[in-house]
Structure formats: structure tokens, C-alpha cells
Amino acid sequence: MVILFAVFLLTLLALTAVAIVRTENLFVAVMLTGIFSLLMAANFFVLDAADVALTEAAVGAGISTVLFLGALALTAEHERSVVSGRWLSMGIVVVTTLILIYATFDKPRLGDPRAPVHQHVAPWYLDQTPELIGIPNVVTAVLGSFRGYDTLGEVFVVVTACIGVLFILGVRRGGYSPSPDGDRLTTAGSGLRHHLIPKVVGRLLIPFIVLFGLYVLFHGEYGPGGGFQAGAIIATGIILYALLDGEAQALKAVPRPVLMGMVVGGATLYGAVGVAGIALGGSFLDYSVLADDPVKGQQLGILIIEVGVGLAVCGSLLSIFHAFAARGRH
């Protein structure tokens, strides 16, 4: 029954592509392209893989698609037609196609406990995370404690990128400044305003939306979710506030000065539970010692870096946002 789900769902991908590939109304690609990342969601679900589920839903589906919104509210709604080059680009897709397909006749079947990766490390964090740390989620114990130093590196990662892409922009100092003609993204023929049905599904979920982000921060010790989710959850809600009522409210709420804090404080709280563990008598991200129960010292610290990495991340997705809408048309 669920391989039968699983080629249905990856029927419904297929056609999902094509028709993404064949429309030339940009709007409509950007609701299939959301609709293809869901499915994509679902089919991790399917094969177990929650949190990768998760988090394909929270960027793929949510930040993606409102980026791409945000996108299309600065240029035409249709693609121009591109007739160069069709049987080259064809030619390479067939071509990855099949070196794909072939890759895959060397892979272990679908839950062979004699696949290589359960035969490393992967029985030693099952057996040991209820002992060591005390959370029933082993992938949030694996990143965020066991492979912490991993975990920090990618929140300095995001924010260096973050960084780059307003250095790229040349955003300048001194923040939002309207432009003549008013908010660029909420001015009449552009933006979310003219489709009904976005603006008000989009104004019900956007509470729901930043809800469920915090759910996901402060439950990650305990099911699917974690900071990076949770970050570019509620930054989708953000967004799409900003692509609704315009980017000046959206600043009104959430200004520049804070989006910057969020970013350089996120990763800094998190550096500050390493140096922390050290004072203590431990070692750079040993939240053994964060409390005087070694397993409620790294529940605590995991939870305190899951909020850091949260912060970072929705902070720096609505930076380059931000940078990128006030850029304005071209």
C-alpha cells in the first residue's frame, strides 16, 4: 500500500513538473511550484524521513514560494516566449534523467537494516541519546548536541551568506525609504493586492503561520522540527504579510535594527552556550554542564541554541527579502 502512495505521489510530480515547465503565467508556476514542494514533503513523510519532511515543507513550500511572490511583484506576471535552445535543454534533461535512473540500481532497497548507514554510527545514537540526553527525537539530539560544532558552523554559514547578498545589493545605510511611486510591492497591478483568493487565505494563516513556527522551535526536542525550521516558518509568515499589506508595515513590525540583531544575536547566543560549557568546567558545547542533572544540562542547551539558530535564520531570510524588494522594478 504505501509503494502504490509513493508512485502516486511521484506521478503526481511528474505532471506537477511539466505543467510548472509548460505555463507561461509566472503566478501559476509559482502555486505549482509550491504544490511540487508538498508533494515532495509528503513523499519524505512516506519514507520516514519526518524532519527532512519538515523542513522541505518550511522552505520549499513556504519561504521559496513567498520569495518567488515577492519576486514576480517586481516584474511581469508572463513569461516571454524563448524559442533558442529547446532541443539542447531537452537533450540534457533526458541525459541527467538517465544517469539518475542508473544511480539508483546501485542503492540499498528501502529499509535494509544491512544498508551501510546502519551499520556506522546510526545504532550508537539510538542506543545511547535516551541515556545521554533524554529526548525521544534523535535527529534534534544528532544536530543539536552530538554534531553541535557541524550545527554551528551552517548558523555562521547562513549568516555570512546573509552578509554577501547584502553586500550584493548594496543595501544602504539608513534602511527602507519608500520609493516615489509607493510601496513597490503593494502598488496597483503589482504584488499579492489583485489575487483575492492569496490576500485573504494569506491574512487568515499568517497568525497561524508565526504560531506554528514557534511550535516547531520549542518542540523540536520532542518531535519533527528544530530552529532552522522554525526560523524560515515564521519568516514565511512575515513575508507574506509584507507581499499583503506591503514591505513598510512589514518594517513597522519586525525594523531593520532588529532583523540585524536577530542575526548577529542568534549566532552569538549560540557561541555563548559553547563558551559557556567552558567556563563551567566542561568543553565548548558540552551542555553537560549547564545544569547540575548531566541530561537536563543538555536539554537546556539544546533548547538554547535551537532558539539561536531560530533567530539567526528568520533574521537573515528576511534581510536579503528586504534587500531584495528594495531594489524595486528593472
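Think of the rigid core as the biggest set of C-alphas that the two forms share within 1.5 Å after superposition. Positions refer to the first chain, counted from 1. Since the model is a prediction, treat every value here as computed from it, not as a measurement. First, how it differs from the form predicted together with its partner chain.
- Superposition of the core reveals a Cα shift of less than 2 Å for M262 between the two forms.
- Core-superposed comparison between the two forms: the Cα of S319 travels less than 2 Å.
- T160 is not among the residues whose C-alpha shifts by 2 Å or more between the two forms once the rigid core is aligned; its shift stays under 2 Å.
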The other form holds:
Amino acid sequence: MVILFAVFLLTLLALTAVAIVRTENLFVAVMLTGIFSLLMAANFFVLDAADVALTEAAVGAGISTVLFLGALALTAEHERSVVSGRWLSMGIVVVTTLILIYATFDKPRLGDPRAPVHQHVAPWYLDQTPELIGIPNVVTAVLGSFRGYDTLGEVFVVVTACIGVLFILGVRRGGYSPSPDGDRLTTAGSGLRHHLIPKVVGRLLIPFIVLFGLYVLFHGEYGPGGGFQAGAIIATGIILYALLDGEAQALKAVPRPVLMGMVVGGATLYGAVGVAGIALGGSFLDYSVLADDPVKGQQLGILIIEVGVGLAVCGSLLSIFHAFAARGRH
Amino acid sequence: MELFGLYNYWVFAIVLMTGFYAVIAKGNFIKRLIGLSIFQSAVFLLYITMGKVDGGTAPIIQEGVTDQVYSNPLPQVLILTAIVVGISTLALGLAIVVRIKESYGTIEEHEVQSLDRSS
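Given the form predicted on its own, corresponding form predicted together with its partner chain:
What follows is the whole complex; the chain from before opens it.
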């Protein structure tokens, strides 16, 4: 039964991907990418990756759709068709697909427990997590503690990308404060304030979205979730507020200096936990020394870095959104 | 049943190459970025597929349960962070496209190239 469901979802996924590439209306393509991400999240869930499904649903179906729409509003909604080279590209793609499919016949079947990927370090993580870290969610334990260096690097990539977007789109040109002739703003400025149903439903949803984000952040050690998901979910809630009541209102609720503080503070908090490990006699990002009991120290360290990750991700995504929105007003 | 075991990988190949087609055959920059993110999602699917174990469940250890099989947590960790990094780099790409539009007035590659040549 589950396998039929999975086959159905995967078939829909492939069809959606083809539809996205075929359509020449970019707005349609962006809407379809939202569906694509949601299908992908469902597939991840079927494949036992609850944490990844949560991330994909919040980031792929939520934030990337908004960013694409923001970029479309600033550029063009239709693409012009290119005639030259289409058949050559099609030929290359078909041949490569066939080669890749031929190569899959040597791969272990789905779910084969003897596959090489399950033989190396993964069983060790599953065995040792309860003893060394003492939290149920192994994904969080690997992310936060065993492979903390990787995660620190990823956070800095997110922060760097955010700084890049702010430099490219020039925050200052968009105006730091709401412009004095705020009444003149078009629908883009006032959001969906004059549409009753989105306004009422959205207002009802926003507190619960943010609350859910906080739950995901602080419950990430026991269930699916963690800093990355929480940051994305809270950012989605605030972006929804910006869409409903206008960007200026959202900036009043969470001003730009606060966003910058979240980006820099979150990444610094993560680094500071690492340095604290050195100061207390351990090595960089070794949480065992943070408390008297090594297991308690690990839990404390993971919680702090998850908060840092959440702040950095939420701040970055919101800054990027505001950079696009501010550009649109000029 | 045996063949279904490879279906995930086939869908991976098809989705991967669909995204790749958009990157090499389309001239519109936003469409190319969409293609790139489809390509990226296909890679995520490959990783998560490899982590699945028969009869397994999400790698969240249940207390008092000893005979439960768990899926591989490592690919999940790699992909979880990759998704968030993916959206950040996508935003950077979109920002560059917006600036290209402001400078050239178009986001079609051949038009940008002909403008470059004529100037």
C-alpha cells in the first residue's frame, strides 16, 4: 500500500517537473514549483525523513515561492521561446537520462539494509546517540553535535548569501524608514489589507505559525524539528504578515536593525558556544564540558546552537525578503 | 516489487535531467534558476532514497523499544542543511537577475548578449 502511494507521488513529481519546464508563463511555473516542493516533502516523509520533509515544506513551498514571485514582479512574467539548439539539448538530456537509468541497475534496491551507505558510520550514530547525547532525535544529535562543524559552515553560508543579496539589491536605496508619502503606496505597499478573507484568515493563522515555529525549535531534540525548520517557519509567518498588512507594518514589528542583529547574533552565538568549549578545557564545539555532566552539557550545547541557527536563518530569510520588497517600491 | 525498488532512482534521473534541460535549453534567467532548483531537489531525493531502510522509521529513538529499525540519519542531516543553503543561494541568484533586468531591461540571455555586442 505504502509502495503504491510512493509510486503515485513520485510519478506526480516527475510530471510536475516536466510541466514546470514546458510552460512559458513564469507565474505558472512558480506556482507549480510550490506544488513540486510539497510533493517532494511528501516523498521525504514516505522515505522516513521527517525532519527533511518539514524543512522542504517550509522552505520550498513557502519561502522560495515568495522569493520567486518577488523576483517576477521586478522582472518579467513571460519568457520568450528560444528556437535554436532545442533538439540538441533534448538529445543530450534524453541520452544522459538513459545512461543514468542504466546505471541504477547496479544500485542496491530501495530499503536494502545491506547497502554500503548503511555500513559505515550511521549505525554508530544510532547506537551511541542515547548514551553520548541522551536525546531521542538522532538527526538533531548528528546535526548539532557529531557534525557541528558542518552545520556551523552551513550557517555561515546562509549568512554570507544574505549579505550578498543585501549588497546586490542595496538596502539603502529601498529606504530605511517607511516613506513619508506612505498613503501613495500601491497595493504592493498596503498588502492585501482590502481583501477581507485573506486578512481575517491570515490574522488568525499568523500567531499559530509563529507558535508552531517556536515549538519546532525547542522540541527539536525530541521530535522532528530544529533551528533550520524553526527559522524558516517563523520567517514564513512574518512574511505572511507582510503580504497581508504591507511591508512597512512588518518592518515596524521586526525592524531592520533587529533583523541584522538576528543574522549576526545567531551566527556569533553558534561560534561562541564553540569557543566556550575551548575556554572550559575541551575542544572547539565540544559541548561535554559546558555542564558538570557530559550528557547534560551536550543537551545544553545543542539547544543553544539550535537557537543560534534559528535566529540566523530567520533573520537572513526575512532580510532577503525585505530586500526584494523594498526594491519593488522604486 | 523488485522493480519498484529502483523506481525512486528512475524518477531521480528524470527529474534531474528535466531540471538540466531548463538550464541548458532555456534563455530566460529565472527559468534557468527554476531548473537549477529542480536539479538540486532531484539530488536531495537521491540522498534521502539511499537512507531508507526496509521496515524502518524516522530516526527518533523510542524509549523502551529495542527491536525497531531506524532509517539512516546521516543523509537526512546533509540534505536538511542543504535545503536551507539552497534557498539562500537561490535568493542570491534572483538578486543578480533583478540587477540584470535593471541594467539591460531584459532577462533573456540572447538579448543581453546582443546588447553587450552592440555596445
